[in-house]
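Listed next as structure tokens is one chain, alone, in the form predicted on its own.
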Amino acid sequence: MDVLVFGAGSLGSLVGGLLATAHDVTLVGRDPHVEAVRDDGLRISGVETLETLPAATTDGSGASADLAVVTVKAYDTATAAHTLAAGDIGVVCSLQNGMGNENVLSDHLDAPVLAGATTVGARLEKPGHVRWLGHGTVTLGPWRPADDVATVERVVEAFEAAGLDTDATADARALLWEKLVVNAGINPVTALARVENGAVAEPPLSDLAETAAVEAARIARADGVSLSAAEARAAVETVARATARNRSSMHRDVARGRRTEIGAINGYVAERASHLDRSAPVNRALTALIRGWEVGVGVGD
């Protein structure tokens, strides 16, 4: 299978590097990482150590691929969609944070769109080298009801052929809400407190993280997804403990002075709450705090 990984940062590089053990893969990313991969290949260390030789480019325009795996930041999804729409793509699979990405991709592309969630952990150590922090799983499902289930199964098989533990789901919206609830609890709290994920499993941060997650689960229920408060609390604690030594993506963005994905995570919860005539004061407050930091350092909208 010809695979294009659009957004070769930490996760995209790891997934692309693993897929390259079984498929023809092209990474789309930025220099100096792309240049290093072109020159010397991609080194993966951590859970396993291996070297792969995916193609790499900084320009994904006009690309042709059986599968495009989108791993860009949520605020770059529209740009990625425009670029992919100008090429020839068979199937598009989002492995991104937050909600709304699949709608953007669907609006621009005629190809089937798959929603995905993964617990695979990755960190870009230096150009050309990504660390695999934890095996994790990948779950994929069709975003549009009309999309063929066989398409999902074909992509699941492609991931499994590369050694990625992958499953299919028929309810992609529930999958993304479940991931969103966890991210809403962990990401902004770790970013604001500048702590590793494990800190939100213990007081004093556990109360805030769980409150944000429970509030997000309440909005999910109003949006038609069955997700209880108890499930939300348990999910945040489980993920926080399982990834205790990791820094969340939002924490890493804040530490590097970069724009965050707050709008697609807690911001989405707050906006969806307003649309459903509900309130989400904790998620709204966390969104305002992160956006206030972004404006203060000059990386906001």
The other form holds:
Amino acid sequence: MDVLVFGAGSLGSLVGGLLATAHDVTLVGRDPHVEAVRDDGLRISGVETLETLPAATTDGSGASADLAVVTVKAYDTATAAHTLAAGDIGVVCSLQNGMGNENVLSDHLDAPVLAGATTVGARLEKPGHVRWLGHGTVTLGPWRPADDVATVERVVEAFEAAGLDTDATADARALLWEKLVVNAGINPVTALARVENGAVAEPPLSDLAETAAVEAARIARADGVSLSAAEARAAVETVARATARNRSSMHRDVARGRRTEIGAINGYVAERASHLDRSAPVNRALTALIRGWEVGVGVGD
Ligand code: KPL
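Complement to the form predicted on its own: the form predicted in complex with ketopantoate:
So here's everything in the complex, that chain up top.
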């Protein structure tokens, strides 16, 4: 299968590097990472150590591929969708944080759109070298009713062929809400307190992280997705403990002085709450704190 991985940051590079063991993969990313992959290939270390040789480019415009895996930051999804729409893509699969990405992709592309979530952990060590931090699974589901199950199965098989433990779900919205609830609890709290994920499983931060997640689960239920407060609490604690020594993506963004995905995570929860005539004060407050930091350092939108 020809696979384009649009967004070769840490997760995109790991998934793309693994897919390259079974498919023809092109990574779309930024220099100096792209240049290093072109010159010396992509090194993966950690859970497993391997060298792979995906193609790499900084310009994905006009590309054709059987499958495009989108791993850009949520605020770059519209740009990615525009670029992909100018090419010839068979299926698009989002493996991104936050909510709203699949709608943006669906608005721009006629190809089937799959929603995806993964618990695989990755960190870009240096250009050309990604660290595989922890085993995990990938779950994929159809986003639009017309995006059929056979398409999902084909992509699941393509991921499995590359050694990625992958499942299909019929309920992609529930899948994304379940991930959103975890990110809503862990990401802003670790970013604001500048701590590793494990710290939100313990006092004094566990209360705030769980309250944000429970509140997000209440909005998920108002949105028609069955997710209890107990499930939200347990999910935050389980992921925080399983990734205890990792820094969340939002913590890493803040540490590097970069824009975060707060709008697609807690910001989405707060907006969806208003839309549904509910309130989500904790998610709103966390959004304001991170946005305030973004504005202060000049990376806000
Ligand atoms: O998805 C994550 C992120 O950092 O964005 C978690 C699950 C919190 C792992 O770090």
